[in-house]
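In structure tokens, one chain follows: the form predicted alone.
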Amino acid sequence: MTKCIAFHSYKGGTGKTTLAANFAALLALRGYRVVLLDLDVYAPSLQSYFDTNPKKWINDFLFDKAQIEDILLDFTPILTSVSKRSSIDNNFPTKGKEKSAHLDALKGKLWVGFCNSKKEEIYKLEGGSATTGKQDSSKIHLLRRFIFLRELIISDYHADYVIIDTSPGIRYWSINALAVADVLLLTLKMGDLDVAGTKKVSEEIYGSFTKFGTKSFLLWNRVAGYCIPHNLQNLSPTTSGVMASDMQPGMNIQSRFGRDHSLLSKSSYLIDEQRVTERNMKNLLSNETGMEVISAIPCYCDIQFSRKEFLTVLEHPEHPFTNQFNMLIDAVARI
């Protein structure tokens, strides 16, 4: 049976894009059959992630000008590539099954669907056209459509996992992509804006979806991690102006500054004390909303402040951020 999974947020900034690309991407280098759509319309990025160009877009199947297949563009081939140069078994959970994860990457299939980005586009799909400002479209037909390009997915391409990577608030398309959802993600940093829009969210449209059986959680991204706070930098001479991001990924704290003990307890200390905040934060927020939290990923700064963002989880698969999807990935199973 398919599971329809979209990644929502209150506001932009919160890591929905890369969330949902290696979550997909890792989902088929299991195994499975995944689609990943861009149905962040106001704001599309995923073909600035996948480096491409299509020719068609999720906009032209939605008004009658292409085809499914026109669409969904196959990025299988990362995969098998990935799964030839990489040791990848001990990514996946056998429970006393010969491992076979090499196997599960060559069955696997990803296709992408990618949303256009240009502004007559975006506001065609508002139901305007951007010459005239007159409504011609209607908002009813577009909707029918994103369904009926749902159910093709399931029943043409078999797919396994369907994931939405939605605009974030409460908008028109938003609400859309999570009316189609059988999990929804919300996704959320530390911070009292995003704390607070979460829970606008909550009130306001999720208890909509989960009345009808829709599961919704909580998911944390950017919680503190391995990184090395700024104003530790130059506490001892041996680690004078050495950044965070000089650390390689997978590169712990210990192995990056050998021996300076004063700074590894300030920095321990530092972060469990965040980690203490950032847990009465979560369980607070649990209780008000009711959702649970489905995973916390830490704040990785060879990773975020990256110059171009690709799919971690395939370039560094024993990094502890895919360790963190593959738990994810276990977590949803278990819906």
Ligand SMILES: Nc1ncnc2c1ncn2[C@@H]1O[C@H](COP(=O)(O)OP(=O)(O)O)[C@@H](O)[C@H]1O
Given for the second form:
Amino acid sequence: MTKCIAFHSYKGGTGKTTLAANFAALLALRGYRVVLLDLDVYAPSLQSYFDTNPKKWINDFLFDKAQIEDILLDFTPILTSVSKRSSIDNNFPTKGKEKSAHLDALKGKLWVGFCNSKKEEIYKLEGGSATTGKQDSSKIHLLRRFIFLRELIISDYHADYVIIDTSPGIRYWSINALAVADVLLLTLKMGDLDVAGTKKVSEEIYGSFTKFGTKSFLLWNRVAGYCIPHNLQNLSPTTSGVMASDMQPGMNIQSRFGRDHSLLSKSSYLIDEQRVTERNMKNLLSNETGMEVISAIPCYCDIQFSRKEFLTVLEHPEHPFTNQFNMLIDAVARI
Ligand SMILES: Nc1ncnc2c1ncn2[C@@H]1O[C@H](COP(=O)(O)OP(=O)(O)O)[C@@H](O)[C@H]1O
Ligand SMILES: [Mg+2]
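Any chance you could show the form predicted in complex with the named molecule after that form predicted alone?
Below, the chain from earlier opens the complete complex, with every other chain and molecule after it.
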């Protein structure tokens, strides 16, 4: 049965697009048939993760100007090429579960539908005309087309997963995207936490969907609160929780920092302090919103400060971010 998952947030810049794109790519790499849709209609940015210039957009489908096959672009080849390259590259894990994931990539599929970022197209989706400034009554028709798009994805593409990147907040198209989803992942960013806003979304919006069986969770992103190079997190091998989950076999502090034990103990102290804060915040969030934190993803410098967006799970299969995503996928599969 198809599972539809929406990445949403109260505020912008929490990592929805990054998480949705990586989630979809990793699912496909694990052998699933995946459709990723950019429904952040007010500020689409999914394109930056896929070097492409679509001729047709989701907008065209909604306005009856394109067929589904025109707007869902097949990105499966990027899985195969990364998978092949990785198997040559010694960094790619080739044991056990990872090896089977590598082989599964051959049967996984990834289609992506993009949204047009032109001002007039955004305005049209809001049911207005850029030239006259008048609202029209086409919104219901657009919504019907959107629901039809989801039906076609299920019936014609036999998708295992539909992943939706949404607009933040409580806006017409964010609500539409949430309405067609089975699982809502409300993304929060640690450095910019808004407990009141999150509570508002969970009570006013999510409540009306969860009543009918939709599941919702908090997804905590960029957890460290400040940027941690991913190899520094392995400094404290005895620690548990988020950081320990990032431990990579074969990576150790001695090989990286030699005898600099003061750096080791300072970093371990920081990480331990941080973990206590995280645990307290997690409890506070869950208590306030009534939603469980499904995963906590640390902030990584190499992702944050990269000049160009990239799909970490494909470019760096050995990265702890990828590890974290494998666990997130397992958690979502259990829902
Ligand atoms: N876990 C993470 N670690 C480091 N940088 C991240 C992480 N998640 C997201 N980012 C970065 O944060 C920025 C905002 O993310 P984005 O996905 O565009 O947010 P949104 O879609 O919610 O507006 C991007 O530059 C992205 O690379
Ligand atoms: Mg975005």
